[in-house]
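First, one chain by itself in structure tokens, the form predicted on its own.
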Amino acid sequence: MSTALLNAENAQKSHSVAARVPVTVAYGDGIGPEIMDATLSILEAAGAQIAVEPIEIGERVYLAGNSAGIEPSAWESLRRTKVFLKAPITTPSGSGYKSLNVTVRKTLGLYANVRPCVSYAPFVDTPHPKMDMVIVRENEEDLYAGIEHRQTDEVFQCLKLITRPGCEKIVRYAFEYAKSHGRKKVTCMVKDNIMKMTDGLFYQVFEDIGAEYPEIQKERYIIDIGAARIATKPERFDVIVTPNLYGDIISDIAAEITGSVGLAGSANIGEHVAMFEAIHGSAPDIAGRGIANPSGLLLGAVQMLVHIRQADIAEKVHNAWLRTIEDGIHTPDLKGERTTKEVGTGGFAQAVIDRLGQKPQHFAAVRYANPVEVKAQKPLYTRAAPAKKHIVGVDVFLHHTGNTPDELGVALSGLSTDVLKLQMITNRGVKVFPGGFPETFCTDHWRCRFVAIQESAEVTHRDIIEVLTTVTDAGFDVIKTENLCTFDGERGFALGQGQ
């Protein structure tokens, strides 16, 4: 058992058990146990009223034969305490192992990932001394749904899932966060010029919900130029809200340009449970050397203390950490001109402990208040009445080689039924029949769109089965289908590129 855990258990004997908040703690892999020991020792010295419940997750659990990386007893602790302080874990290489981080976030409904990214110039080297942004990343869906398939010899697929409730939850959270933290602007970053339906939905929800917060500035960036501006002009941003994959990427960019990814902590907030962690990985290459920077996990723990209504302790810890940084007490990853003393993980923790009760001299002292219980005027999301859904056709995907697009198109056109006819064929989204170009490179994966011969016709599932039967009887290999539908008369599918 770790030193910090023993100290926490001993300290528990001298305090009222009722006053201590149960917290599920995972020591993780790689540098995880070292930085968790350091973090817990600081929290204990600061007077944090927490009762640690250790669980084991990660690499050892994976390699013991549990492909989820977490045991049922760990789930029981998480669901009971509803507060999780987690060190980085290692997902073993090779197929069959799903990311435990993603599993925990999605299983427990931790829909909002909140990552403050702040510069600490001149004590931590950075080209952007005035950077102070918060990235609010959607945490449950997008490509991180992890729904992937190999469909042909040459083509693999990953489904991007964006839902209206998911968009509403994260966008409303971003605006509420900005409002409660005195932030002035919320920026939406998407790629809706290309993914007009999925990212388009995210931006539409941003527009709709943003209108309810007239006191907060709103802006939109396409994610590629947005990421570039984060790297070159981060001071222009305040709060950024974005889907899952983009948020994962830009939060690491933002953390890195503050001076070190090792300085960034994050909160994962759900309706029932919250998880707090560093944003970096388990860094097995430096594990056991005692040189890892515990700052990211410590600042995640500061967010946890505010969440469990121990804002006074969070304030004490954060200010002591700032004083340590400006006094030049740095771990090797932060070594620079302002470093007065290079220390390891334990030495850094002790330096923070020695400064508890002190305020920074260069940086503005932080102040925290316990969250105020306010009943939201509107729910996080609302489910609208179902739209009137009308099937107008079907996309039939084929695994096929040996024909040109025109030859394939002629063959499939002859397989039309009384209700459905071939409208077009695409390859990797580009229309190749009719009227395709020979310069277009094609793989063995074809989308063949069959639509109603009569626009007003009511296409049924039996009509779709009929065309599938006709196509398969002709010897074609059908690998998937997607029904083409309208919702309240609005097209619910994208056109082909070039259509």
Second form
Amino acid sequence: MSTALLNAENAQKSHSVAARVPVTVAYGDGIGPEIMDATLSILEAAGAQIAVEPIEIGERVYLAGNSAGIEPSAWESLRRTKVFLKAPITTPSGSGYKSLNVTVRKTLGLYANVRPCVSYAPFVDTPHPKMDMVIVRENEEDLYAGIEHRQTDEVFQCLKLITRPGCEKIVRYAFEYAKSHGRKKVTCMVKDNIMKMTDGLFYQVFEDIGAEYPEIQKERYIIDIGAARIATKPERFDVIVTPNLYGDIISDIAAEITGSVGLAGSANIGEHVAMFEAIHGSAPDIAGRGIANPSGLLLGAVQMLVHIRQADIAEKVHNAWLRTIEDGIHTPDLKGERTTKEVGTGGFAQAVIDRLGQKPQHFAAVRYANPVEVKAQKPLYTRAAPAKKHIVGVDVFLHHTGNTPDELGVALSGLSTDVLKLQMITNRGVKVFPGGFPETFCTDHWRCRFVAIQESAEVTHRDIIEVLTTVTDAGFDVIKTENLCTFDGERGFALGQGQ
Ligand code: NAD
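Can I get the form predicted in complex with ligand NAD as well, since the one above is the form predicted on its own?
All chains and molecules follow, beginning with the one already shown.
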């Protein structure tokens, strides 16, 4: 643990304790303790008024039998201080361990992950000298809901959940961030050509909320070409807003092409709590060697200082850091033509400390202001009146082998009830009955769509139970169902591919 900063106990003895803001700090795993010590020593030298409350999270807690990787007492500290500076942790491999990062973000409602990715040419080698983008990643939902099931011998499922509140909160955050940081453009990256309902909702919300910000330019990219453009022409992007998984991937690409994944910090913002960290992991390959770059965590801590209204200290630290980079004092991951002195983690921290109070000479000096307490004009999300919902059918999923699609289709067609009849069968989403192709590969997982015989008829839950009973009585293994509904008359389900 760092001796550099006063911990909470010592802080009580300090005459300046009243001014110190309590911050929950986790030293993490791998390179975590090394880069946290370096970061805290710089903050202390710069005069940051914080009182560190250390908590233990990560590998040791996991291996002691806590599958969540965090003790109940740590939650108490986090909920009280509401500010968390976190070093990276190692999630042990194996299905028994849940990702602590995801758990903390979701439990504390940290819905926005803000990752600035900036290049520092010519002092850090990068093919993209003019890069200055901020990735605003949705942080709580999407495939990270962690709802996974094995459904058959051959098929495993992970649920992608995209919600209207989740989209509205992150998209509004991105536009507000752009507005308050003088940014000109917000780009939405989605895959709504394929996932028309989930990613389609994200983009629809982007269009709707974006209309409230006429002064900000808006654009949309499909994530695949968007990621390619980030890798080749990153200077064209300003603020990017995107769902969770895409954001995770593109922010590592963006940080890496600035010169090192060790350079980027990130803020995880919620309505009540905020967490600050580096974007990289615990780097076990270099742990304990004293060569890790502490810059990512330090720049995360700079965002934290602004958040806790110590903008003057944030500015001092950031400018000293820029000057250190300009002076060519680099950790091994940044070694290049402009390196004048290669240093380890501690040497780098000392170099930043030596430059506190100095401004960069090549880069523009950073200016920060304490955030203005703005009373939001609108709440982040207001629940609309519920839509009129009608059930029009049901998708019945079967675990089944031994029949061709046509044989299965004929068997299930004979199991119609008075209300519901088989309309089609898909396998991995593509229609295989009626009129499937023999070339289509089929697994043991079948989605069998039953719809109302009379189109205008209202299907009830009892009608669904009846069809399930019929199908089960005929010996089929039903693994799950999805109701097919309309909402205010609008179809609430996708068609089968080829339907
Ligand atoms: P990683 O980011 O730890 O390392 C990737 C590569 O980048 C390694 O070669 C590493 O040496 C290098 N690197 C990373 N940070 C560096 C730094 N500050 N200075 C110099 N080089 C640096 O990714 P990984 O190896 O895929 O993951 C290792 C562990 O970290 C895994 O257990 C993973 O679950 C965890 N992880 C944690 C977080 C987090 O706590 N926020 C994030 C990502 C990964």
